[in-house]
Amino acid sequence: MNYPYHYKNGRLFCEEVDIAEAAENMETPFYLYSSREIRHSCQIIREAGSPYHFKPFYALKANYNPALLKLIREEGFGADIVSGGELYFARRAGFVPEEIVFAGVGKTEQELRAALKEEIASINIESEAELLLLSRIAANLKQKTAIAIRINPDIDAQTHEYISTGLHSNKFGVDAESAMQLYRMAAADPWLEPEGIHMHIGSQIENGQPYVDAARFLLNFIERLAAEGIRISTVDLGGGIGINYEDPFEKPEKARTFTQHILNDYLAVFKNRSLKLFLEVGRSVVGSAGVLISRVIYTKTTPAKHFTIVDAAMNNLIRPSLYRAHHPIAAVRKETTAPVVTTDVVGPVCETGDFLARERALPALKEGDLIAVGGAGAYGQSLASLYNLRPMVAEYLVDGSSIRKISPALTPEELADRFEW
């Protein structure tokens, strides 16, 4: 399938929608998503898992817009949640309880009660304290619940330190010996059913070897459990598969994810095993489907730098500021004769760390030009803030030649109405 973002006669399109033409009636900045790309990403994941007893779960933390949730649910995915708010959104979007898994290191008593009452598929336990709390709640409600223990394999996922989750220095999960003790406790508990095991080693992982190492670690641990009479039927493999943040506008083939290659190697470790395999994916479903559209306000040259000042900022897309992440940037109208300049693309927020790109070689942009920031479908709007009282921006979904608003912008007046004055 062709990548949905492409140029026709120097104008950037999303599927069959001319972005510049559509933007004439929209306030910038805004997020734009391709339904075709989301469906394509879902298909890749389903096909990779088809030889196995396999169920993919979409991680709501990547992007929780209800329109996208419904689309992904229709593609046969369950929901991976990490909060009570995400549980509410998942249920309201139509995900059934038996296709929801709950991870996270700091689940509150209220959140655990809600998950138990919904009778979701699994609660992934990350500490002894959480196990004891869940046991008390389950006994109080007189309700048995399936659990998995999140084991931390101390495997380096070779990703950014802020999104590494599988090392002993990370806050997530428990080490193998602690996990063994928790399984013994759960097996002796009349209200807990320790039928699963969970692992998640990081995010934006581009190399399949850490996954293979983690899978082998899991199988060895499952055999240790079996030797003690504890039978594991479900393996939650986590997620974190990266996407390619190279320029998809000029080289569309680069926009495709690493998903298929990594999954083929990861899942193959479990070949001929009678285990249900869960997979939690977020970025690899929606990341390449989204762009942030922004308008140039000013350009500015100092003795040290050239700046392109746009109306999107770190409060809209924090990944460059937070992780120094690279996002491709392209002009929505391509001027083939424009000189190339090295520029910092920055926003209006009063922080030196407010940038979308630094030292980026781009065709010279001028006031009023539109840019598209690629790879923005995941951890864009979901990580947005109201810093500098810059309200959340609108979101739009493209399907073929149609475009519809799936989330309105929040106005300052609407924000003000939340407060006591």
Ligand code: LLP
Contents of the next structure:
Amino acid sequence: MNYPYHYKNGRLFCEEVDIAEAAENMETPFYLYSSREIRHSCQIIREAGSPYHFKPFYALKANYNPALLKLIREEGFGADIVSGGELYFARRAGFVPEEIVFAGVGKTEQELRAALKEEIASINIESEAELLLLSRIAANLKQKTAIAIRINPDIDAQTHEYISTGLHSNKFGVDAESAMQLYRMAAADPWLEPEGIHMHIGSQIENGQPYVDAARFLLNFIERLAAEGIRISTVDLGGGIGINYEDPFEKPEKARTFTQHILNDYLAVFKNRSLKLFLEVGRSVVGSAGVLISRVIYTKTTPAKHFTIVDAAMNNLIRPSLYRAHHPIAAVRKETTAPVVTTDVVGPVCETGDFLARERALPALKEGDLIAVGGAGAYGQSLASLYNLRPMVAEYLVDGSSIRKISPALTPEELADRFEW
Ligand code: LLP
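With the form predicted alone in hand, show me what the form predicted in complex with the named molecule looks like.
Every chain and every other molecule in the complex is listed next, the one we just looked at coming first.
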């Protein structure tokens, strides 16, 4: 299937929607998502899993907009949550408890209690203290619960250090020896059912090797457990499959290159094993489906640099500032005659770290022009803030030739109403 963002006569379209035309009636900046692309990403994941006993779970943290959640649920995904807030959104979006898994190093008593009461598919334990607390709550409520222990394999996922999670220096999971201890404790606990094992080694992983190493590590560990009489039925493989942040507008064939390869390699390690496989993916479901549309406010040249100042900023999309992430940027209307300039695309926020791109060669943009920032469907709006009292922007969903608002902007006026004056 073709990538939904494409140019027609120099105008950028999302599916059949002419973005510049649609934007005439909208305030910028805004997020725009393609339903078709989300469905397509879901399909790639489902197909890779089809030879196995496989269930994909969508990590809400990537984007929790209810319209997207419903779409992804309809595609047969469960929900991967990390907080009481995400549990609430998942349930309201119609995910049934049996299709919800809960990870996170710092689940509070209140959150564990809520998850227990809902009887979700698995609570993924990340420390001895958490196991003891859950055991107490379960005994108290007289309710059994399925758990997995999140194991930290000490494998380098070869990604940005802030989103690498499978090294012993990271806060996540427990090392193999401690995990063994926790399984023994859980197996002896009348309220805990250690059915699963969990691992998540990081995010934006572009190479299959760390996954294959991690999978072998898991299999080996499962055999050690079996030797002690502890039988695991479910392996939660985590998520983290990267998307290609190279320019998808000019090179659409590159927009989603990693998912299939990585999943094929990862899952193949479990061939011929009678294990249920869970996958918790966020970015690879929604990342390539979204763009952030923004308008140029000014351009400015200093003795050192050229700046393109746009109305979106780090409060809307923090990935470039936080991880030095590269996001493709394209003009919504391509001027073939425009000279190429090397420019920093920056927002109005009062921080030097507020940029969407640095030293980027782009056709010269002028005041009022619209730009599309690609790969913005995941960890864009979900990491947005109201910093500098800038609004959290509206989101729109395209399906074919229709476009609808799926969340309004959150304005400073609405925020102000929550305070006492
Ligand atoms: N499972 C667990 C336990 C996780 O911690 C995460 C992401 C996922 C699944 C989903 O990972 P994904 O498939 O989306 O890579 N804000 C960062 C990404 C943080 C990821 C946190 N955990 C970014 O913008 O790159």
